[in-house]
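We begin with a single chain expressed as structure tokens, specifically the form predicted alone.
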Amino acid sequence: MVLRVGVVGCGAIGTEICNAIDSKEELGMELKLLIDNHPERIEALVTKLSKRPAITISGSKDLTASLDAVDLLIECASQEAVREFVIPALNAGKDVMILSVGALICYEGLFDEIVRIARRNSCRVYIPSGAIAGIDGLKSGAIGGIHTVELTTRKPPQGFEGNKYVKEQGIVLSRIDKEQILFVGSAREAVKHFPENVNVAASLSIAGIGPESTKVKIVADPGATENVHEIEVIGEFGRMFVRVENVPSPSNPRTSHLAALSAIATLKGIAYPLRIGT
């Protein structure tokens, strides 16, 4: 059985996901629906595919009718897109994958609403690990009890270009000539101020001890050539330390290449009968 897929967002990650669905026959999936608020992005992506999706729409105006064509809707657009597209998809009985996972801890009640609708309609909600490792260990440790979870994210200054919080703090990224801490606080605050950069903080908090207790430090480092995430977890199981040095996405330095690969690996997990890991 071929799984019919829709993708919301035709940016860097959406493009990689669509290319994988289009080219990897072993996934057993067909791209049926593309959604983006910018029609030119849709057309730019379509030119890279061997087969044009049956439906392309801008915005959510025609979403309800379009959902009939898919079994799985993948959101990789923005935090706002989670409520705009994921909720209707779940209400229509469709499985979903959420990449803008920060929305689940930014918008009050959204996480519980998604879980409630998914349970009612027997839907699956997939959240890829993203640009980090260690989620399996964190989930396992949470069964026995976790005391602290701390995430330190370190990126080149240009990886924070366009960030509103950085501008409001009067930080001039081009003038940073040594390692500078941009933010220290909870995962909820981090995702609110850095939605383009630290969805990993949201994933960690959901898998572990929650968005208020998960601590985050964000660092701009002009000496960094990679996006680095360091995770320290202490619990009844002992101590876990994970460091991931990510290559930035070739088309978007604000995100890591591993984020797109994680989503594609999740698709492979859906298609493959053997499941490895927690």
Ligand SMILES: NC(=O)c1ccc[n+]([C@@H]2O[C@H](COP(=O)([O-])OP(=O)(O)OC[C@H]3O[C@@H](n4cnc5c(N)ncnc54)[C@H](O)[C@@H]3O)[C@@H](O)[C@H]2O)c1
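Having seen the form predicted alone, the form predicted together with the named molecule:
This part shows the chain on its own.
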């Protein structure tokens, strides 16, 4: 059976997902619906595909009829799009994939609402690992009991340019000549001051011990050339340490290439009978 897919967001991640669905026959999926509030981004993406999806929507319209055309709706747009599209899709009994996972800790009550509707309508909600690794070990560890989860994100100082919190702290980025800690606190606080970290902090929080208990450290490191995430988990199982040195997506430097690849790997997991990893 061919799985009919809709994609919300025709940017860096959406383009890679659509290309994979279009070119990888072994996934057994067909792209039926594309949504973006910039019509020119839909058109730019369509030119890269072998076949135009049956429905394209720009701006907000009544989704009901369009949702009939899909079995799975993938959100790779923005936090607002999670509320705007994921809830109607679940209400229509569709499975969903969420990339803007930060929405689930930023909007009060949204996580519970999504789980409630998905349960009621027997839908699946897929959240790929995104820009990090180690979610599998964290999930396993959580069964036995986790004591601490700490995320350290390192970036070159210029990567924090324009950040309001850094400015308010009186930190002059151009003067940083050795590693400097910019922030230490809970994932809940971190996403307020460093919104670019929101997805990674949210994924770790959901898989582990929640946004209040997950600790985040943000470091400006003149020696770093890429965004580096280090995750340390200590629990009954022992200790886990994961370090990911991310290459940026070629079309959006704020997005790690691994995020799009993790969405495609999740699609592979849906399509294949055998599932490896927790």
